[in-house]
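Single chain ahead, by itself, as structure tokens, in the form predicted on its own.
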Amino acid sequence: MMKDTDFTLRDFLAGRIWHREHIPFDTEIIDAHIKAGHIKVISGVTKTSKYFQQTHYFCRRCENEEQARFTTFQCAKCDGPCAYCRQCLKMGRVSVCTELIAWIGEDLVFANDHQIAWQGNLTPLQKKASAELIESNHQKKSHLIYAVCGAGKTEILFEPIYELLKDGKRICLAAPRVDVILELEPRLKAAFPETPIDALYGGAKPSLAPAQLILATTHQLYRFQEAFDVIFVDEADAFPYTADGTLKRAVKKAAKKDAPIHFVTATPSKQLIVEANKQGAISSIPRRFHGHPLPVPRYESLWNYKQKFEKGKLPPKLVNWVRERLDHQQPFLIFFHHIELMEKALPIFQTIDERIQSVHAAHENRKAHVLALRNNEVPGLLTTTILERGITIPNVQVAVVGAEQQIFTKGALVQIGGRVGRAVTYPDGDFVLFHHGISNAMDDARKEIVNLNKKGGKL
């Protein structure tokens, strides 16, 4: 018979679902907390008959049930037929013998004595939204922060935030981009620095200690269930998480009944406009914090791109823009539409001056290259769109290689231009829209900046 509770078990596990073959603790540890009543082992894929006897599976961690994703094998751990979820494969292999645990044993008291560093001022429009915020967690109630790429969103939320530490609640920040991740990690452990505060994505290893704040990329809330009193999805309409509906429904799972789940975007769908004012509210920023205008993009012509790539040779025009901002010491960002392609730049880029690197999602240098790029050890980098948002680096200069590319929609393009002009000390700079033929959501980004700089420009 038990006698004590391991509270390091319980402070890991408590919110949490986690595959049991794979948690930090001694089998003997967990079997006892089993027999105890403190852990509940839930089958990792459910299967049922419906439709005519036909087999249906449930996956208990991301709540896939999309049939095609699911595989059938005979597997050796359960000496039969088995079938496992491919949907979260990447978190671990979870089939029908997989067990997934779960506390249920005493409740995860947090503290409520917190301290707040940040010591910058809010405008008076960050902090009409903030307040507004705040209104909302007391109604429980969804909000959606809609304010430009610039307008200070993430210092929005510190006060809101301060006031659910001080409740005792737990948060979790989350966002589709393990780039917004790692921006928001020092920031967040600067503004509360007392706060326990675990930063969750792929590669990264999870705290033992309880986190009462959490930031983690939505594939990680398929790890959660009814762990947090408030949710905020920052960078709302970023793919994957508005293409994918298992993250959407992870991190419903993953907030408690009633928890108010928040959304942070300069870019919102008009989906999320509309569910926002039907079951929430919205708060509008169309103003940068320092008051100044959003970059309007120009379009460069650079007819036959590919064509001068392939032969190992740049467009002059990318020559010119590449070699001004070296003269000018200006950090730069050139996103391309397709991984291949850019590899193929990089090393042409490269005659210009050997510094130059690329990042893309599945790079192993990706941290590192950014890391550099901020410290001023690289001049600029080659990159996909996952930079797109999320990343802010003074004075940094952007343009966009085949911005006719169906990938740069309207929201991307807005985005990208947002990385310009963030900081106080250079509140403006260049964004280029190099193109083979103008698309419509390169006319329809600029109409946006423009419209949205005329609405700032009146407050």
Given for the second form:
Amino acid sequence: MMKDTDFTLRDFLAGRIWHREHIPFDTEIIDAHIKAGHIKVISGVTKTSKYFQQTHYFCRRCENEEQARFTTFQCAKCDGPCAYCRQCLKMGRVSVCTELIAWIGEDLVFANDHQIAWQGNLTPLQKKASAELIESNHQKKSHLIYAVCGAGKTEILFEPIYELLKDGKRICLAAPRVDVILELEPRLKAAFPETPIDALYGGAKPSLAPAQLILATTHQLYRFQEAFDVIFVDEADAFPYTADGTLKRAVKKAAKKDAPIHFVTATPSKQLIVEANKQGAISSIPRRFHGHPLPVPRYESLWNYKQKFEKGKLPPKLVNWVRERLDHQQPFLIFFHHIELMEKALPIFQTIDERIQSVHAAHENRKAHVLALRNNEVPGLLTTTILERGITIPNVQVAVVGAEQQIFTKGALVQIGGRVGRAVTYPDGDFVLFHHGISNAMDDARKEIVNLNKKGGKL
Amino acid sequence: MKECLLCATSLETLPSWKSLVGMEEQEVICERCSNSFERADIKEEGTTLASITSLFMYNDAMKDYLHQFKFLQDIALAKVFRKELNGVLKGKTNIVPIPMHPEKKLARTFAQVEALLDAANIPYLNVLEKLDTGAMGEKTRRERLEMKPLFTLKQEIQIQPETYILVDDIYTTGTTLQHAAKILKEAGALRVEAVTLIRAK
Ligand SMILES: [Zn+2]
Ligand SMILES: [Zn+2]
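What would the structure be for the form predicted in complex with its partner chain, given that what you showed me was the form predicted on its own?
Following is the full complex, with the preceding chain placed first.
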């Protein structure tokens, strides 16, 4: 019979919903805590008969209920028909006969002595947004920080996070893309040296220590439940967060009841702005921290570029653009709408300079190539939209090939342009849209940038 | 909306008349994923095993596939190669999947070779039983060959003087198939062939 709570187990499991077989603790310890009523056991996938008696599955981990994402099969373990969720499969399969566990014992209490080591200066606009965010936290209101690329969004969060930490609150900073988390991790660890911080993304091992501040891809929030007093969603408009309803539900599920969920982005959706205005909690920063305007895109026609690449040829305009970058020793990014077209184009670009490389989502060398660009070891990269946000490379020049393609939405183009001129030392740069016809999204993006510059210039 | 089982991009194929009348199975993966697999179509001939036919090479795409199918237990992926398996096994009789140890099957919740055959709608006979649970990967080739039998015939099973076709997911050294073929031969099989989805090395 168990007398005491195992505090390491509580520290790990509190706020989480975890696959029983994959928990890094001995089976006996888990069993004893279940018996003592500190841990509750939940069936991984529940099965109900609604909608005209048709079987309806629901995943208790990721809350997926899209029936096409369940597979039914004859299960050897439960010796009968069973079903599992394919939505969250990569985190360890969850089926009807899988047991998930959640902590229901003694609460986890966090420290309230923290240090803030960040000593930079905020612009008046950043300062105002930061104060407004703190006020929204007091009122438990969700808040939107609508700040242009290069406004210094992360710095705005430092003071509000510090205030929350001192109140013993548990906080999550979530972003849809792992690149964003990887960039945030060292900055937050440096800012809060005394605070236990954990960064969670696919392939990262969670620490057993109870992290009061968690940085996580929105996917990782599938594994949390009523855990956080406040959640910040960075780059809230980035794929796959926008496209995927289960990720939105995951954020909600990870938040405690009535916990504010804040959004931070340069390109909010209309819906997000409408909702934030309703609450009255919105801070907008139409100006970069260094005070220079956002680069306005220029259009260059590149008729039938696809056919030219297919024939192994580079349009002269593109050759000239690349040559100019090489002559001036400016690092460059060229965005493509499709991996295959990019891969076809790469060897042709390499005839201009063999060091040119390409990156896409499944590329193992992605991080290395971006680092090489930053260190001037490669002159430029071809990329898919995977690099549209999160990265900062001083003096980078940006071109989009096929800017009229559907994948280049207004938001994507604004973000891509946001890579240009971020550093104080190089506040400007070329942002060119090579196209086979001008799309509405291109015009909308251009208009938005011009408008923001107008607003920012008046301040 | 139907999605590719491997990369989740939507499958925009319009149903053909054949699929509408149920004569043709719908695609379950996209063209891009499909092209990432490398056909092998190797046929080796030998004595205990009259022939071993392997359909695909073990490349990166196949490695990812096996990881998701076996390690992540994504039994939905059994469907991915149903057409190819059908191509070599359709209409054949005496098909014998290489069995899994019962404990391992319980842990995985399904036997992967049977799942592949079920997905391809190919009837099979469960005549063999797995004996040893030791992982093959940890043993040297000699140790494997010198090991005691890996399989035994199930009780009350009669092997006919006919051709039998063993099916396994992956062919590495051939030891597994050799052991299974030997059992069938000793029990009276006239000829034993093998089909594997993948050929490693
Ligand atoms: Zn799920
Ligand atoms: Zn089951």
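Numbering follows the first chain given and starts at 1. For clarity, a rigid core is taken as the largest C-alpha set superposing within 1.5 Å between two forms. Just so we're clear, the structure is a prediction, and the values are computed from it rather than from any experiment.
Annotation: Cα of I449 displaced by less than 2 Å between these two forms, core superposition. With the core superposed, R419 shows a C-alpha displacement below 2 Å between these two forms. With the core held fixed, R60 shows a CA shift below 2 Å between these two forms.
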